[in-house]
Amino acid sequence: MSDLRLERLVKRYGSLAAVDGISLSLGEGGFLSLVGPSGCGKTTVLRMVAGLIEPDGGRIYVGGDDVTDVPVHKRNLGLVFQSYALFPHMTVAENVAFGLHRRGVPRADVETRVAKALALVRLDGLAERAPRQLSGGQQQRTALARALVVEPRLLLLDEPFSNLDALLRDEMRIEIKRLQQEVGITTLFVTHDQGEALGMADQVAVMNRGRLEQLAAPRDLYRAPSSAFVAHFIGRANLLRGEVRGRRGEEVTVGLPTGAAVRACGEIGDGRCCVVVRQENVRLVPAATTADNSFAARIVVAAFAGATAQYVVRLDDGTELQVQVPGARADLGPGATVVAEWDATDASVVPDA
């Protein structure tokens, strides 16, 4: 196992900077998710770490060694991509053994290590099957075993769940997290799904237009986004734009364009800002209370989704908020009048981008 360090990594395609000066560190045994919208540069970062793309600037260190100019086959990294890239004419065991044979590992050791890797991913009874005889989840486990069997310094996962259905995707998230913890391998994971990023990683790096927006633990990223982009991309949030009007302790008063005022928490200078209110932090109550952020509203849209229900409510000033409540409490329909409120401690303030 090794740690990973990127220093001012750059990749350009003509005048476009696909990766624009990314610097980050991942400790030995850690699990880091790179997340962001399509085209933000996250896969380009992973492929530069793998050695599949040559950077135009910056350095890549694995275990303290500068591998920026080291060929891909000499970096000893485990790679799992979207397509799994299994050889159709080989059995499961032969696919897993492929990298060991390329490295000249003795045959007796190959058999032992392949058996151990297949047991680790719970495929030891399917060693002689062909890839076409496997389910999508089993194919993914085969690709994972092939990556782990060479005892790589890092494990690199590029959108490994994209070809799986929703139920299998949830199962494989847990499987890979379990394996990563058991093996203790340093893992870099690329995804566009913020739920996967938050649920699997120790640290999450949010990218936007080739740059690093924020790097933090999942809970900190969710509770204290550093920008309106991060707040909007991670989780479900309402963004209320306004201007700072005053401060009281850790709370900030923000005036909205409609003339209303809301209170939120966070450190920010004077001027324009965004108040971030997570959908699940908005309460829908029958009458106004003493809460600072309390507004008369009407239900515009009601959508039941089993465990949760989604509402769109329109305040008297025309502002619309999205609200998420437990499905068991979904007893409101369109046209119902309510009061939408939230605590100042459940709202954060960020600069207006």
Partner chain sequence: MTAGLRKRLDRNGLGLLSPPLLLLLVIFLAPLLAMLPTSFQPYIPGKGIGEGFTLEHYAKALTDSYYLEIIGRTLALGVIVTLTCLVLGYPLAFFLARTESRWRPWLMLLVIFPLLLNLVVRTFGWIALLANRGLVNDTLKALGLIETPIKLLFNFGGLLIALSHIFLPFMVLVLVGVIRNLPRDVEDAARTLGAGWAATFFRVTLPLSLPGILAGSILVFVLTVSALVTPRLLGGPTYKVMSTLIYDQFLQLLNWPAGAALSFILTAIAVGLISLSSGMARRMGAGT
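Numbering follows the first chain given and starts at 1. The term rigid core refers to the most C-alpha atoms you can superpose between the two forms while keeping them within 1.5 Å. Computed from a prediction, not measured in an experiment: that's the story for all the values here. Compared with the form predicted in complex with its partner chain:
With the core held fixed between these two forms, Arg211 has its Cα displaced by under 2 Å.
The rigid-core alignment places the CA of Ala130 2 Å or more apart between these two forms.
For comparison with the form predicted alone, kindly provide the form predicted in complex with its partner chain.
If you are looking for partners or other molecules, they are not here, because only the chain is given.
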């Protein structure tokens, strides 16, 4: 078990920089999610850490050792693939034993360690099965056991849930989180799903177009996104583009192109900016109150989803907002006129992308 540090990591494909100078560090026993839209370079980062892709620049340190030039098979990392990548011609036990054999572990020890690893992922009894005879969840547990049994310095998870159905996905998320805490292994987790990224990790790194947009704890990332991209990618917040008109302490007044003014909080200079309004921070009320921001609006779409309800409302100036309210209070239909309100403290200002 070790910490992980990336220094200005670069990978180019032709003229395109798939990874464009990523630096980050992850403490021992930490769990970091690397999240971003597909093609943002997150998987390339993970594969460079694993040694499967050779970086064009930058260094990779594991436990203080520079492993940039160490070949894959000498890095001693555990990697769980999106496809699980189980050896189809070997049984579950042989799959798990593979890494131990490569390390010259004596036969008797191999047996006990394989049995222990299988017990850890609750697969005891399936040791002699072939991978194709396993369910998706069992295959993933096998892949996890195979990665962990060699006691790797890092655990790397590459989109491990994308091949599971929704129910199994929730179950495996909790399972892996529990396992990671039990073993206490430093983990790098790559996903395109922001919910997964927030829920699993104690640190979230958001990537976009090969660059790191923001690295923060899940709560901070959600509450204080540093860019319009992060604000939209994490939680699909409403973004209102405009220009800073004035400032009083923490509070900023932003003029929208439609002429309306919005009050929000944030540290930002003058010029173009973006107001971030979370869907659940907008209140739909029958008549205007004393809120900092208050706009007459009309319901365009109403979609009830159980615990919550989703609305699309159109303000008088034509701007459309996504609004999420608790399902118990969803009694508005399309065409209804309402007032959309939010407090300045619930809206933040970020630079316009």
